[in-house]
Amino acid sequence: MERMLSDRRVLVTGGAGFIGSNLIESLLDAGNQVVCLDNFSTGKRENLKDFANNPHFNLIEGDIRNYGDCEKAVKNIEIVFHQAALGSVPRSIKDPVSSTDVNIGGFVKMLFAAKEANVKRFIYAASSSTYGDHPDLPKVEENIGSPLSPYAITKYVDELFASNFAKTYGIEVIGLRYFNVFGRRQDPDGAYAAVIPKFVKMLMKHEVPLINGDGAISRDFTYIDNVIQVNHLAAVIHNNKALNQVYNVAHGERTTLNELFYFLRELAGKFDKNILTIEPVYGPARVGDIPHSLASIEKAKNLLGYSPELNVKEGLEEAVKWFWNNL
């Protein structure tokens, strides 16, 4: 990967999570000093086990809702990668209070603590859910609709706070609107598990996956290495026009849930031919889901130099290999 951040002291919030732990791994490999802040409400300790004895890694077990923990975590930090959040649209519909408390309250505490500690740059995980009911495809950063879930509202409010802090306090901020990220270390279990690891695990067990709706809804599935690349680019960019912006992070291709299932069945079938006979079943569509998602990545290409490495089929092949060997 070109233009990787190196030799800096950085904080990754939510570092025990799927994206956070992959980001920590890449930052350590590139020679950075990395602090991780996590309360393990959704993150897993096993995601950090490979870093535990690394002298350049420090774990702070704490909560972004506790301002004292935020202050402790940002001490002597140059760049913050804020990944901590309560994800999942269904979770936010069931419990909007907790999603708001973490995703807005925790975000503002973390952002203010970073400002107070003179952190140079604050890079944060935004979300494609912010586009809401805006009908246009592909999704362009400047055109958003009305949010369709409490989760989407929280992620949009974070963007507003980040923009305000940049103007009010002068901290450099960059928001990264992730589009359906998948890959190694992604959790297949729990009520709010992401579709790809969940489907793979079910196929491995010869269980029948449930597709919400008719399978025609589409997503811009984005492999984890593409996300890691753009986080590094956001950290090293010096072009002032690139700062205090929000970017789509995706590959720029649509895949329906039906197509996704058959891709996964084909790939998992290479390990177990019995999987090739499994067919999905269909259930009600999920409340709050965006019907279609496809990103324009031109802004990230032009201002950050983003160039996705793996398309969805290439990424799925890597992901299925990892899941097969680790689930």
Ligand SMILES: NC(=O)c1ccc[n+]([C@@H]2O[C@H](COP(=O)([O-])OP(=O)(O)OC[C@H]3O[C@@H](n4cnc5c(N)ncnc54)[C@H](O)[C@@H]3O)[C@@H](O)[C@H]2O)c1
Second form
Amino acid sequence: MERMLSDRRVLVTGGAGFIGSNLIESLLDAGNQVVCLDNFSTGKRENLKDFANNPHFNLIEGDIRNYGDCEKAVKNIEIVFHQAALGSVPRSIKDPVSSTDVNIGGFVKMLFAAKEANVKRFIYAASSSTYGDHPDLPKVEENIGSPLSPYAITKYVDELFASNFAKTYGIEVIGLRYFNVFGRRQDPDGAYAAVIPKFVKMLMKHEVPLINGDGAISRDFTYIDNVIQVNHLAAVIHNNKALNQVYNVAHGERTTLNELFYFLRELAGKFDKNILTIEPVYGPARVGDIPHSLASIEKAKNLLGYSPELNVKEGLEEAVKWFWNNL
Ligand SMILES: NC(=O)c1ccc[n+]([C@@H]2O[C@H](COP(=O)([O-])OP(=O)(O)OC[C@H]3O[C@@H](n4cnc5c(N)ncnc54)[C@H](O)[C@@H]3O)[C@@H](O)[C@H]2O)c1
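Here we have the form predicted alone; I need the corresponding form predicted together with the ligand.
So here's everything in the complex, that chain up top.
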């Protein structure tokens, strides 16, 4: 069975970001023509440097909130990988207006422009935050609760629009509910940095990481290569049953924040043994966070042929190595 997309003209929105830039790299390596649309609001030019001069790569600097930019980006495109969004639960609580404008307004503009340009398939980044307050573990795609943040609302609304567009206009859609993705090129800086790159950078500088809450909350941390694999599978799948669906994208393994901290300390300690004595400090729990998150990945395994390669520890080893050499 075909597992990688090749020889197609594709668009990656948000391609200057963490996930988008890794996806572009793999799509170029597999022989696709790749257009990237990004406004560099959270993405970086540096993330594009390895392929910026590749003749099969074309950057459009523009904004998904601008319909003209969306139209320009989807011209002659067969498959869209829509990654552009304002991530982060705390960001959306501080500024729900911007998160909504980009994550819903921009999403619908991209989706409509894609449909108008006869794009065949629209694969988009959904989110595990959509499970909200639903208590069941592991999370299965059909059972979601009430969203706990504006970010979670935006990502769920996107799923509703995508499903509606598939029914109304016949465009093929696939939503990928990413669970706490980590790996190379993830931004360690800023108020809304994700926990893994942020802690690694702090440990490297002998700073003391702050854990929000008592460290018992858990996440299904997912290595970037597993996310790339699913995007390719979603692009090549022919089975009609697999289309117009949402899928959990995770490893199916739960790690508490305390466990994560000590894994990271051990791994970074291989490069500098002084790190091994650093202990975290604890602060108040964050509003809007899901307490526990663990995915069932059966649906992606069964319908897309997903088989995650690196587990959380193996992925963390790769990520820490990368951060050590690149930060
Ligand atoms: N990283 C995770 O753990 C995770 C988990 C669940 C879902 N997601 C989703 O995956 C996608 C990618 O996340 P990421 O971690 O790579 O984030 P990121 O911030 O690194 O990348 C997002 C990219 O989108 C671009 N962008 C933002 N607003 C834009 C706009 N108005 N017009 C054009 N480009 C715009 C940014 O400049 C950036 O390059 C997002 O949709 C995010 O919500 C990520």
